[in-house]
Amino acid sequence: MKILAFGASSSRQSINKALASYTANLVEGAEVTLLDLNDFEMPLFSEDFEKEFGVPAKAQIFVDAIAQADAIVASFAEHNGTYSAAYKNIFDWASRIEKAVFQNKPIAVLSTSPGPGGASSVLAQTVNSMPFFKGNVVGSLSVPNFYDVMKDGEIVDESVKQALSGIAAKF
């Protein structure tokens, strides 16, 4: 199985990166493809540089790793109780391409923050909204206090633990 995950956020240091990273890992045998969205900058969005010079090449190679997963594990930073801009402009080039941008794969939806909200309100938006881009949700999880959660790249909280497991086995 191949696994895209990916951390929506541009963070160098993204705990929404390591999160995904992580939960991708626990699926038995699967050949995880890890994305860093600063690989993907690309002018702000806008229907008129849209018309001047096409849609950016960068969105094509989103939408094409989407396209070669099976399965995707996203995990959501928040910025200002919703998508970084980030993720938001990425994600806005490639519906210009796909409008099915999630192309009807399983994906992981996740999100964390160093504070008690466990950037809740950004994971309700992107549950609520994955099914109109044809993203099948097969599981979803807000982990708070990421910093005490997870140290030295391992989950020590087990009801997390057993949480992230348990989504990573509807793959």
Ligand SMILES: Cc1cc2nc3c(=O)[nH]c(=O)nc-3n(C[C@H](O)[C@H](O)[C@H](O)COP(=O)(O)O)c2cc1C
Second form
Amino acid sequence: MKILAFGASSSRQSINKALASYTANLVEGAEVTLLDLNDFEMPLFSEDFEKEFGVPAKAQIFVDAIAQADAIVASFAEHNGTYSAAYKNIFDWASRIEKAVFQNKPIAVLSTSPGPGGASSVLAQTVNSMPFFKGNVVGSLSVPNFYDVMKDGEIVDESVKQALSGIAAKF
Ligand SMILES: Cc1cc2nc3c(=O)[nH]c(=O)nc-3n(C[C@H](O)[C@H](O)[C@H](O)COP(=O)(O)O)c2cc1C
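If the one shown is the form predicted on its own, what is the structure of the form predicted in complex with the ligand?
Once more the chain from above appears, this time first in line as the rest of the complex follows.
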């Protein structure tokens, strides 16, 4: 099974990228492709830019990466209660190529933050809107207090580990 994993963040040391990668690798026999959203930096979406120059090629690469995957594991950074600007920009551009951005793929939707909220606000927004973008959500989890839960690339909290394994088993 080909799994596409990404953290919906442009932080080089993204904790969401780490969580997505960890979870994707729990899937038995998975061939994991880990995207870095920094590779998809594009001009800020605007209809005027689109009319003049069209959709940037990197948006097509993002849509194609989803098309080539059997399943997706995405973990969402929360900035001021919602998506990181980096993810939202890629999402907006991608939606101009394919409104059904997630193309009926099974998707695990995660979120984490260093604090007790676990980015649960952006998680809820993402899960609620997934049907509009044809993401087939197989499981979701908000992971609070990331730095207490994941250490040196390992999940040290047993209940979180079990929950992530349960989600990975649904693919
Ligand atoms: C501009 C900004 C706004 C933030 N807003 C929130 C927030 O609303 N909720 C939250 O849980 N964390 C918030 N944070 C903290 C992030 O959860 C933290 O930076 C986390 O590392 C982001 O995930 P990432 O490492 O995958 O980028 C914010 C961080 C920044 C830089």
